[in-house]
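The chain below stands alone and is given in structure tokens; this is the form predicted on its own.
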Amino acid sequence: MKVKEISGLKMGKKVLVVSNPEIFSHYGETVLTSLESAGFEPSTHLIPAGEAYKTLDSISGIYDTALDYRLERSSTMLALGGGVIRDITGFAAATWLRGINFVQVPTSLLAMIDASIGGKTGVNHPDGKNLIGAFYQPRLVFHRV
């Protein structure tokens, strides 16, 4: 992953790269290496896979990594995954501290093309799926690890 993409819009140093345990298996190291040496200081939020996860109480867990890293309004929040992990971590950037940096970094074609035309974050009610949200456009999509 080339970050100098990110570099260029002048955020934070702090990243929160958020994604599944599956797929950060595969690329975790990719990212949390290349924003190092990009002088960034990347930390992670892990959720479990798959829909039954895009809850409130998802959002809650990574406002509490938010918050015991420190992150502040010039902080960037990282999706990493297919597109639960872009609705919840989109949903968490848009809410903390009123809206933060948005970065998506999408693993799949579905959550490429999504990506590329979506601003569709959120997470499901217990009643209905994706009933609670917001419409929050990332400052840049990777379209490759």
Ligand SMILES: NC(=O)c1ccc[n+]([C@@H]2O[C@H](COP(=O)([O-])OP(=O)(O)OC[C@H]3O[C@@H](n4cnc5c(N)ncnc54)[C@H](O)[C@@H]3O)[C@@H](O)[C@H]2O)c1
Second form
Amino acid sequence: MKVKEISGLKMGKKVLVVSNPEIFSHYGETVLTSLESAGFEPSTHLIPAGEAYKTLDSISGIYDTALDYRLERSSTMLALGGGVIRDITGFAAATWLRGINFVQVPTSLLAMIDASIGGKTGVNHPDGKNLIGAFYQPRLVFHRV
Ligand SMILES: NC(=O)c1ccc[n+]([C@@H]2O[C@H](COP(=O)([O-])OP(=O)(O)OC[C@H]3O[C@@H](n4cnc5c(N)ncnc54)[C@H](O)[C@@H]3O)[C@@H](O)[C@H]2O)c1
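Next, report the structure of the form predicted together with the named molecule; the form predicted on its own has already been given.
Below: every chain and molecule of the assembly, starting with the one above.
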């Protein structure tokens, strides 16, 4: 991943990479190495794959990690994954400290051509899909890793 673009956005050093174990096994090391080589301090939060995990519990888990790593207002949450990871991470970024930087690295076709556009973020309620959320635009969307 080329991080020249992300460096130019003048964001803080802390970047929380949110992904699932399957996707992370393919791209995680590349993303972490790229961020580190550009001077960022990445940390990782993994959520099991699948729509069943697009929940407030997953958001709560991200908040716990954000607290552990002391993410600040200038910090970034980076979504490495398909539409599910993107929607979860975007909502966490929109709400942690009332909104921190959000960057997307979409890995599924749907995430590249649909979920990357429009700024919709959110999670499911047990009684309905996408009932909880916010519009929150990413600072950057990468289309290659
Ligand atoms: N925010 C928006 O505007 C918007 C628009 C459309 C859809 N969505 C949401 O997107 C979600 C669906 O997204 P999706 O179709 O990407 O499903 P998904 O995120 O569940 O990904 C599908 C599967 O593909 C795997 N995967 C993703 N990229 C991979 C890769 N490069 N290599 C190997 N495996 C990979 C994932 O681990 C997962 O198991 C839904 O929750 C939907 O509501 C959001």
